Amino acid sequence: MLKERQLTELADIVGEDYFSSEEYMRKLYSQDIAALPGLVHDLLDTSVSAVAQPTTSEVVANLLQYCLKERIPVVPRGHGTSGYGGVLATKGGIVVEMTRMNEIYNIDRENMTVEVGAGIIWGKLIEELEDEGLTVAAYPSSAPSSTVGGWVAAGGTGIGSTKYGGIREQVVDLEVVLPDGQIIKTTKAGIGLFQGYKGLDYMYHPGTDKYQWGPSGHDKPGDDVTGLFVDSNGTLGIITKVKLKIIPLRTIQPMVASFRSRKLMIGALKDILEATRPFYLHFITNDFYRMLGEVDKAPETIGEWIVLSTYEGSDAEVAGEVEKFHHFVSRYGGTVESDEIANHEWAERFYPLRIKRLGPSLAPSEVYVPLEHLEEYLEHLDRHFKGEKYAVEGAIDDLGEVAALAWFLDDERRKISFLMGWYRSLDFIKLGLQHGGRAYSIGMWNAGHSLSFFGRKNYGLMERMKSQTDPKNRLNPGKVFPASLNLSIRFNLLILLVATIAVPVVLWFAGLLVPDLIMAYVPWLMLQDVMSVFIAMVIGLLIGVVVVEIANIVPITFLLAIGAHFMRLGRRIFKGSK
């Protein structure tokens, strides 16, 4: 926890009516949509000391340049609308929350551009943009809620991408602000960012020991470093602004296939996606659409595996494509469902967490996926996943990678079941890699795969950047950058407590079961009085200082490994499924 006069000094920086040190919101920050077996809570301090609302770039940039020299571990965070662990805390510290950033500070006709700022919600901004004739060419599912600056920092594709590609395609330029304070426009920064950039004149505005900023007019062009910030979770800067493309607002329409098999749709998929181009190809398995139905939001479809394929375009181009869509679908004897349900449908894309309701929790899982490779990865996790009860669902990017989705049902309450069913989001990734597949989103529970997600030659080079800017590893620790364990102090103390009882009572069994052993070459080890007990449980005390001192060091990606094996066996037995 922070002491009182850190408090207040954060409160002066960020003003007191955007900083919060408060139980309900520190309790409110300390967790993202997911739920979360209690147990995390333990490995890791995910528990904040205060929740900070920067509302310009050179509040953020004040505010961590004193969590540096105070030591304190700092969390970006949007809305939290992820469920991949980006925004909790591993080492306690302070949410800086950026929704109160939301401006709309240029829209640029000319280079089809429009800059905002890093804390506005994605529906905002297409309602605002449509007033104006444009629209961004991709946004994600959770647009209704979810910020431009999050969907930046934790990558991925969404609506529009299938035609665009994702959010690493949109971004023009970011505004970022490192974790020593400095504010950097991306594209102007260049390589000399990694190596020793203090003092360089690219940064356009100087930190003072004061905490105080202003401009200093240097503006020197580079190479653009924009793609590393994009995907990085926040762990190499706060993003503050983003420059995005935009396009103009044109008709979209959307349409409804459903086939009766899995290998039907998506051989309808493969050539839908090889023929026409659409704005947004989506698809949702039986179980899924079952799911809806349970919740009376599933409409009435010929078959049960629902393909969605929206067109973009001028009115022509939109009925040529339509035309085709029409095509292949009937090719794979599917139905192209009534225009009513495609607009369900259409109106649905922001709203899969409707099947919560069946749970009542949902852990999530994402993974890309070949498309070729589809039907063999679908086929193998209902081998796998025999016996649970879970949907899946998936959209196609512009390279032909199935973003796959999957949401578990489970029930929190159920504290033991729930904690070995977690490691299901773990293995919907391992089987989607074993299929030629990659990570969906890095976060914390995908630390492990940083290396061959960004590539060796980028991860080295963010490696460099955060060891230079952030040597401590304050900003966002845990995420992208595997970082150990943070026990809890009630978990420390049940080692200890275990190590004390289980020596004295390990050596009493040993007493009793080969005693002759024992005096011949130990004998000091035999309980005999009293004083011979306590020096057992000094022992046992000493052994559990040593494994709570291990434990600390241990890689939260290691323990993800190790754990998914023992999950996966008490799920089987808790739950008695295979």
Contents of the next structure:
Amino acid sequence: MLKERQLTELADIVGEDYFSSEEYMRKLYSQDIAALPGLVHDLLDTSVSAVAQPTTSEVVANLLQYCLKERIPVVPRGHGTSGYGGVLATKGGIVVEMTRMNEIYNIDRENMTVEVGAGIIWGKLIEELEDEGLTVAAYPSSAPSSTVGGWVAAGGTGIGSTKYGGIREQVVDLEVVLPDGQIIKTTKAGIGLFQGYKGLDYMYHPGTDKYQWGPSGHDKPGDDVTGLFVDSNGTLGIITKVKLKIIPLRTIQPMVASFRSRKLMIGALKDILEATRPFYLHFITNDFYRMLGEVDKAPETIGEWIVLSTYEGSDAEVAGEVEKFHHFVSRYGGTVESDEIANHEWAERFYPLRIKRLGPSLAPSEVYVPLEHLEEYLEHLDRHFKGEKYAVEGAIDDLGEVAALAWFLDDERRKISFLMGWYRSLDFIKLGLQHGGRAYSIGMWNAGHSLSFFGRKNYGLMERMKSQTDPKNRLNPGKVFPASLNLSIRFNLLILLVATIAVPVVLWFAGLLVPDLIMAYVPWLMLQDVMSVFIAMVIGLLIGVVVVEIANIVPITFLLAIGAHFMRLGRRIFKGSK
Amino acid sequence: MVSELFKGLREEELDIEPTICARCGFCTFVCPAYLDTLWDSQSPRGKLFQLKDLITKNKAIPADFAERIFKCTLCGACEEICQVNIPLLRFWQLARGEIATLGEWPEIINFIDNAIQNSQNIMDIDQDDRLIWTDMVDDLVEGRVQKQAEVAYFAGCNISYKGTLAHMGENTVKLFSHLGIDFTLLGENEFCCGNPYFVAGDFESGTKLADHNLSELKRLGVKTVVFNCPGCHRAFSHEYPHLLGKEAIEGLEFLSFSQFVLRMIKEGKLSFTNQYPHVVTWHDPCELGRHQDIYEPAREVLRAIPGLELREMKHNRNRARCCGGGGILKGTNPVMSVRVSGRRIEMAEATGAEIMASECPSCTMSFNDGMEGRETSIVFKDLSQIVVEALDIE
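To test you: the structure above is the form predicted on its own. What is the structure of the form predicted together with the partner chain?
Following is the full complex, with the preceding chain placed first.
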């Protein structure tokens, strides 16, 4: 917990109205979109001491300088719409929520870019650009509530990515505040930033108030390091401004086809992707469509395997693509559904969570799988998750990979079963990797996949920069670079209590069972009077302290890897139990 | 008693809804209360998160949280955008009902409650003065009070007692007369529709008012009731059958002003021939639009007026933003209410329209307050005003 003085000084930096340390606020900002099993909160205390909402890059810089000096962990946050744990605290500290930095600074029609505050909502940006006859080339399915900076930090693909790539392909330049408070432009920073960072003592502005921002000395042009900040979950710096590619607003034509089988649908997907250039190519499995039917969101179609292929471009281009689409759908015995259904599915692109009502909880998981392996992967999932209620959808990106997204229906009120069910999210990814895939986003839960995700070279550079700019790992600890557990206070106390009681009990039993052995070798362990019980309890307490210390350095990724096996077994035993 | 906590939500099986909430946050950036503060504690998502904890642990809603729940305008934008179809409007009403049982209602609601109990209207003014709004049209209402007729005009407390809103009632009466409609007014037997109670979650108190108003209308042989106030309209068409059963409103139809005018146009009884050369943008009142799915009649009426150009705001129909007057926010947090209305006025200004129009006393008050002291060329007019001006009737 932070001291009163620190809270006051932080409030001074960010502004009183934009800072809160009230309990309900701390709780709200200590979670993301995913509901976590209760035990996870005990193993990994995600609570924070305060929430700050900076309004300018300079305020972010001042906050980070202060937190560096005061050794306060900082968790950057967009609007908390992801579920990979990227915004969950692992060592306490403060949350820095970016939604107040929500301006559109510049629309550059010549270079077709837009520069925005990292906290602007995609939906708002798209609306504003539309007024100018422009739009973004790709946006996430969470666009109505997610921030631009959040998607840059978490990475991934979305609507428009089949044609224009994911968020990585959209970012032209970033303004980032480094852990020591320096504000940089990534296109100007140069690769040296990642190779030989020397610290930037010279940047502090002399002679003003303690934490007021001063001019930066770092403005050397060099190699573009923008890409190294994408997907980095704010571990290398807080993204404050984003320059994105934009495209002219042209015709958008959604088309929907339904198929009678998985095989036919996947065959059609491959041909459609090869022969046309969809803006967004997406599919829903028959199980998913049935579940959508249960919540009245599945208009009647001929087949239950649904493909949405949306085309973007000039009227003539789109018309040509639509004609080809008709051809490939009929080749696989599919049915091109009505415009009404196509418009419905297009409007529903933002609503993948409709089926949560059937849970009432959903355990999500996402992984990239090559389209050529999709059929085997889906078959494998069927075998592996037999008896589980789950739905799969997928969107194909510009590399021909499927961002496969699974929703496992669950009920968090059934605590044990819900905890055990967590293995499914882990296995969904594991199986995806077995079929030639890669992790979708790293966040915290996938930190074990960082090396393969970023590649050895880039990950090495990122590690190097992290160790130089943030050696104590205070900026978003536990994300991208695996971190250890952070047991809750009550769990720590529980371990100490159990150990303190367990040791005398064990010794008492041992004294009953093998008294001779104890008297012969360790007579001082024999419980004979109150004092010996007391000593045993003290020993227990000391053992508890050691266990707590060890438990608090167990890497989260290690626990997840080991735990998945136990959870898989446990799920079979406890499924359906309260 | 602790076991009685969240009784209303539990009885309607809505206590599970905070668990169903997907936390996607779509509700946040459409919520006037969230947009006013940008703190998640004020958003529907944030409040559901906090309520989930309280309901699970069977803990009472603390006073500061109750205050936040009353910063909601009940505009229903959250329900409209919700991924998992949570009936949020009903949910917030019941949450307010929970606050009522805890005795934590805001002071203004206690005042309104007392006023209705004392004098059957929200202003605590004598019911003898119910028809004060007809002063300028007294010749047109002569002999109309409590007369047997098939058409009734239900003014509601705001139009009846607030001088700045009286023109809405006057215009409707002028139109009735212009059309030769045989209509009746309930006069002192017009009681508050009960909407303030429904907004504040006290359905039981609203029941007595519903019962009274329906009995009076039936006694006078009324078949069609016309409203300028969407709050009253919604109370009659949605809350009354919910409370008293569908049979209670059998034989009665409830029309908003725009629905009534459109019907007259479609039946060939009304046509606009004069030019009305103005650019108008239409604001959908929440209680008519999202709450009752009535979006088009007003637009059709406006389009029927020669010379009038209708320009839509960026957020219109089911995506319309709130005026800031709903949910008794004007009473509980007047300054915030003006900020919310200011945001909507900005959108209207962006269309380049000369007139921002709607059909709601609450919206009228909000926008007039919002425009006061604001450098703007746009003016607000109620639909009834535009209709009367376009028809050039005195």
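Numbering follows the first chain given and starts at 1. Think of the rigid core as the biggest set of C-alphas that the two forms share within 1.5 Å after superposition. Since the model is a prediction, treat every value here as computed from it, not as a measurement.
query: Would you say residue 347 moves between the two forms, meaning its CA shifts by 2 Å or more once the core is fitted?
result: No, shifts by less than 2 Å.
message: On a rigid core superposition, would residue 364 pass a 2 Å threshold for CA movement between the two forms?
response: No, because once the rigid core is superposed, the C-alpha of residue 364 moves less than 2 Å between the two forms.
- request: Establish whether a shift of 2 Å or more occurs at the C-alpha of residue 503 between the two forms, with the two forms superposed on the rigid core.
  value: Comparing the forms between the two forms, which are aligned on their rigid core, residue 503 does shift its C-alpha by 2 Å or more.
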